[in-house]
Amino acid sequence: MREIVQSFLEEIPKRLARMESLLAEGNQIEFRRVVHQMKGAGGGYGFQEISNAAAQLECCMNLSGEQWSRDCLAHLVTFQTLLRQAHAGLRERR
């Protein structure tokens, strides 16, 4: 199990880059899929905070305009921060 968790953590920079690319492209369908995958993986690998942040982001994705900007952007920043912190923890363990 340790190897699977390590693999999840090692993939975080690629996932973050993918999410940023999808947002820049305006590809909300694929972006939602990536967030949903991270929600499941985070919880499955013991990173409940990541899963919770992804769930909050996923819930607000149906919003648009100013409400999306205000609500989803805050959840997105929290989600990205937690992912970066988890990845940084991997480097500290080595």
The other form holds:
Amino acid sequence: MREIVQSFLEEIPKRLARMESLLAEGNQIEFRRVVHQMKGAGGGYGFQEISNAAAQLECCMNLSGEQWSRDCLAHLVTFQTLLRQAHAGLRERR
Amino acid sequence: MIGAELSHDEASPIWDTESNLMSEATPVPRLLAIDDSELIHRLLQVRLQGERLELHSALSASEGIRLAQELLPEVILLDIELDEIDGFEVLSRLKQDPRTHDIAVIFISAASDTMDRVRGLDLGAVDFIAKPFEVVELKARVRLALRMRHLVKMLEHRAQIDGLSGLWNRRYFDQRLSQEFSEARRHGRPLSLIMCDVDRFKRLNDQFGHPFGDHVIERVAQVLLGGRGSDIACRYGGEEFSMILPSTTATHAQEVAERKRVMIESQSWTGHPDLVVTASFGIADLQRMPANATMEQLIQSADAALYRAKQQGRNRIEIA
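Could you output the structure for the form predicted in complex with its partner chain, given that the previous block was the form predicted alone?
So here's everything in the complex, that chain up top.
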């Protein structure tokens, strides 16, 4: 289990970068998929907060459609912050 | 009553107790997870390690359907939100295909979507689990799905067994003979059918009472059940029995029937030391019939041979 949590954490920068580029492209569908998958998996890897944040972001995106509301952006920031923190935790553990 | 479930060649294991469900005695159940998230598959692989489960993964709907048809897993874990076609569509395709129809499907949906869950269950899923899920809960739901599947299998099996004799019943006989008939035709293999009838059964019933008649049926059934695993012994109706012998010619069927005839004749009956119960046999062999003969004609032919055996003095075997 430890190894897959490790690789989950190691992949976070790649995921964050992908989310950034999807947002830049305006590819909301694919972006939503990434968020959705993090919602489904985060808790299973021991990061329930990441799942929760992803769920809030996903819900907000569903409600606001093309134009993101301010809430949505706030949820996005929380989500990204949690991912960065989790990844930073990985570095500390080493 | 004899344990037909144990004696038949294709008998499924008995799933009477819960502890049996995941025990060593039963084949390892296969679980197919259909989810487009690699993260979920990795998680399942690690968390289900050490469980008596063979885990297979599909990353897309089409791969999932293909693997379901190929592997025929006991349980499918199906994510509702898939890429090309959604989980509901996958579910209805699985339910439409007779091969995959009986697979227990547990679907995974977001915790908040009540209507999704209702829809999934209405489409024939056995259970659902909310995402993100706890693996302990997932394991418990998989166990539950396996348990339900085994119970359904057991009921299906019971529905094909004759209550008194423990042999396959008439319904199973019709279905199985039709299957063996087409197989034999397709591959040009022999197929023999034995019809067997207890001699003067009505007299036994009248003289010794119906419970004794039932006892005779049970004992004759026991005799017919013993022997080669490939022979399919059925209760055709009343005191009449049938045996389907795949890949067997009339000559070999006659040897089988002769052994049964002698064994029935030499049974001793408690309380009736002088009583001898006998049975007559009629045999039909597909290879001796015209090329366009039907399954009904095969049965009629064995029946006619049985009738001749009766006419010629009973306790004997006739070949059509």
